[in-house]
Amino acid sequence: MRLLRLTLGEFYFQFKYGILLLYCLITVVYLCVLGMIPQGAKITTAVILVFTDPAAMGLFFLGAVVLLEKSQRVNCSLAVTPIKVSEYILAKVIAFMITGTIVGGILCIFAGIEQLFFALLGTALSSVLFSLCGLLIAVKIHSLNQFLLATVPLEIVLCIPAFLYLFNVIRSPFMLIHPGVAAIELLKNSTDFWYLCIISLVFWIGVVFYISKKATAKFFAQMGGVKL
């Protein structure tokens, strides 16, 4: 019940600061873009849009939310409540996952992606991974400029191999160990290795969740300028 209330609070936060409205507008823009794309390239374009935006929205927006909470001293209040670190993380991740998956689902349906279940699963899992990465970076830095700079290497590592795989520059089942490649494989309806994609994404989500939880616990323990 506490996790549910926290998650609803995250949705209210998204609504209050215009994140939901922004993504409604972005969705309309993307639908217009897809409407102008030839049918032969529509699915590939949709995969790129979903992977780089709805799926990855948590990387930037969750990080921005944490930075805003820092500036408003919200974390200082949360640090003295019974809320667990895992609940704090899960509430944010779930909220952005749901928002991103809905947007991604709309784009996939409009593009005519047939295996919608795998596309939604790829969007949801990659959204969780990106969100955890955004949280991990945000709890360690102190300004928006630092955050934007810190996300660049992460974007390169996650996105470039995925795009090389999407455009057949690199083709090997061993590449599915890379989470970005696994997400692309699910999104583009190539379901021969769907189980390997899920295992890869779940594994990396577990690794990043563990690291993020440690970093967030340390962040809360240092509230007030002293290490408890």
Second form
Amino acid sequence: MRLLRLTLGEFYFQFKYGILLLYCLITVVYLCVLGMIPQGAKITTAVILVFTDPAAMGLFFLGAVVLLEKSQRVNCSLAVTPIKVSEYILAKVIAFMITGTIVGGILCIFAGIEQLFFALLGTALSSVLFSLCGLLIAVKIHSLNQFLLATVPLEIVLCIPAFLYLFNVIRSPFMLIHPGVAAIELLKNSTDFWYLCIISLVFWIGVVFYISKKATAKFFAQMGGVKL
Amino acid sequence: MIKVENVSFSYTKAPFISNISFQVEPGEIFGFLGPSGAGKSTLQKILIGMLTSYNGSVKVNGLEVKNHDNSFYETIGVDFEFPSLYEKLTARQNLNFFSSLYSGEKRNIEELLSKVGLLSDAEKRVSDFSKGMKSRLNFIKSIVHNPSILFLDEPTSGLDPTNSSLLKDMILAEKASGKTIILTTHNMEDAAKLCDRVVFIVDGSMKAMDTPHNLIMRKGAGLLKYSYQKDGIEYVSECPLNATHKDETLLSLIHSNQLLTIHSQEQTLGDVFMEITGRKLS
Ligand SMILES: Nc1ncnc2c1ncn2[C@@H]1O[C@H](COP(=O)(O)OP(=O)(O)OP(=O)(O)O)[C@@H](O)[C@H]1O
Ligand SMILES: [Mg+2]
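Give me the form predicted together with the partner chain now, not the form predicted alone.
Next comes the full complex, this chain leading.
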């Protein structure tokens, strides 16, 4: 129940910080873009948009939320309440997953992606993965600059192989080990390997969750705060 | 309620907090007193389970805090030395949110707000609050879940005299309702007024621990200072309060109504602190 309250709280913060508004604007802009794209390229474009946005934005947004909490030292207050580190992480990740998946779903439907279930699953799982990465970076760093410095290489590592795969530059089922590739594959749902994609994403989520949990526990104990 | 044995800790390789041992009884207000950088807040962080890499033993409610789980925080309340509130939320939203994270009986938020004079600002965003308003909100936030042990780190710093005394009265009211309180301060008057016992902390170690009264008395009685005129010259003299009967000059001056001025000079806790530790407070 505490998890539910925390998650609702996160939606409220998304609203307060203007993140929900930003998501709405992005959706409208992307829908316009999709509307202008010729039929043949629509699905590929939608896949890129969903992958880089509703999914990957979690990395920046969740990171930003944590940085704000840090700057207001709310992390100290939270650390002395009965909430568990895992609840803290889950609430944030779930809130961003839901927002991202809704936006992703709208884009997918508009683009006419056929197997919506896999597309949504792909959006949700990659959103979780990206959000966890954002959290991990945000709890580790001490300034906004450091945050940007750390997120850009990570975005590259996660996205470049995925795009190379999407455009058939490199194509091999082994690539599915890479979570970005697995996400793209699920979004496109052009594969018989959907279960491998899910296993790959869930595996990476597990790994990052484990690391973020350790890092967040440490972060909870940190009183330093951060300058923005 | 709280039992600290031989605790040492450091953020770095160099020794810092060392050899700390004390015990706090239920219903007591126990004060940490010391200059800036002495390690008071660090010690508090150890007691509330935020720094777990200490040596020695810290038991709160019978539990070694190193091994605490999340339910540990159901019964303790922490007021940090800095505001730790959601700036974008209103005062009431902050209190509601934090209160919702606890199970068990909650305090009435209206009542808390009105007690610290923030009821009319309840719908204001915390970012629009003054420093003192944030301090007061931070304080009531730490007691919304009605904890039995309170850790207050300089709760009155940054408050004007009216609000400071209001807050002190609230702290005494918490004590009266049976709470155990750890109070960190570098204000000697506050410590003397509020604390049942205090510990002097300098450079991470304990220099003295007793009731404020005993500490003041330990250094002997206060002084009586008086001045008088003799042959056109003004003299100033003094004698210990507990030996006035032996001061012939004073006695004769009293008998002849010749005293110009007379003052008693009690030691303050600040003087005692200075004498024991060789350091000034703040
Ligand atoms: N997170 C931290 N990492 C490293 N050093 C720290 C950290 N927090 C505090 N210190 C150092 O520990 C020492 C004691 O700090 P502490 O906050 O406990 O002092 P204090 O007695 O509460 O002082 P004040 O009265 O100013 O609040 C200081 O030298 C400080 O620089
Ligand atoms: Mg301090």
